[in-house]
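Take a look at this single chain in structure tokens; it is the form predicted on its own.
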Amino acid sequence: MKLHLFGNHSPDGQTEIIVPTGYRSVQRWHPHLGDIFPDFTAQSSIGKIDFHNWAEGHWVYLFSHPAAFTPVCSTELADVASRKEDLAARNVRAITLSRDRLEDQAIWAEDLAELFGHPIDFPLVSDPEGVIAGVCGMVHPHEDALLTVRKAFIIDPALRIRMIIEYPMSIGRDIEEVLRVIDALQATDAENLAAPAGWMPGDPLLVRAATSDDEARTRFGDRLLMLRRYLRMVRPRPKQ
């Protein structure tokens, strides 16, 4: 059975999304940091997308945009449909969503591609009725009262939000900067560290306050460095 709240469904029963049990307590509920991302079935350019299914085991950077046929949606999406391969190396997918119908996105990314030299071969769901924009917090009255703001996240494999940013409707996202926080979180978890300001990949990364100096000592031997007692660093494992 599925149970719908807060009028989470569309009205002709295209788009609807399920608030995981643990927050439907909450009458106004949205997506938090370490929450799992609400599961939902939509359209989109490739079909009907049951989002859990579709997602489980990869990480996503899943973002929502205003509108089709709009300059900085445009180049954004030829931005993300540019580097499919550097996603697929890392295990990601991308997905985006806004409220145009699915007429207009097809036509759209048909112009991208011809445009830009970049299929644009990840799904572009359609939410029409904003559904899934109201619950997920992508609506911003200040902004627009009916369309989708630049809000994305990054999901990871076991479906948790790892990220989330938002960015005026003005200002186009960088998809180098999303590469670079998924490379982030990725090297973290592998060890349980944290990374620094501007942390790109080769970098040092940080140990989390909560561990103690032995047990850094025992788990990383010589590539600690003690700089201070609150700032410890941890080079890179040598290169096999």
Ligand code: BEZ
Given for the second form:
Amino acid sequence: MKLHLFGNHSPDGQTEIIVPTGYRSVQRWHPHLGDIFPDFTAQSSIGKIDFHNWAEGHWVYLFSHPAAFTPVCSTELADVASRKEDLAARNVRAITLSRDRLEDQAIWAEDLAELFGHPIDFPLVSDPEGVIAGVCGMVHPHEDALLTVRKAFIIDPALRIRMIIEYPMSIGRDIEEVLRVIDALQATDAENLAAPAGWMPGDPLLVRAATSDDEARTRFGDRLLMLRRYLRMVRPRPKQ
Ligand code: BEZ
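Could I see the form predicted in complex with the ligand next, after the form predicted on its own?
What follows is the whole complex; the chain from before opens it.
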């Protein structure tokens, strides 16, 4: 079999990536970190939703899932519903999207509430034609031709995309990890810091690479711990 490939290489020819030509596509927008999430209008379980109006000023956890009345999706929606207070405490609004009809989503949500004991009171967006899903890269043809994959965005109060994840159809996401990333984003935004691997609230944060040592000493004083020139930790603020 002859593969037709295209690719990209560094000017010195030392680094090269080859991609099957079948993956070539007409350039179109793909959601990237830092982009403003597109505005959309759609029918949802709370009525017509104008996304920017609804989202602005809040952190948003927007997640697509493949379909109503399916096993993994059922556990994911129940998982998010069970953390209603934790989301509210962080000023986070959850919203989910699938290509199901509104009527089916409503019956399913009622059933999930009965089964898991948590009302599904965040919006379920119905996108039966895949209009939003297509633009936001939620349909991956090699995974499924029509259904939306488990894609998720964390969007900040200024409507910028701050995290993007994609999970396989067969693996459920973990709301605990979503809350951890939101905590980390809020903590690092507050002091222009970064969060290390596995960071949890109360753990030290990291000075960003672009910050000079002088600036770090001035800003963080005895909270600063210089491990290496490239690895500088900042202890949490003492509790008042
Ligand atoms: C699920 O939620 O279990 C599921 C939905 C669609 C395709 C595969 C799995």
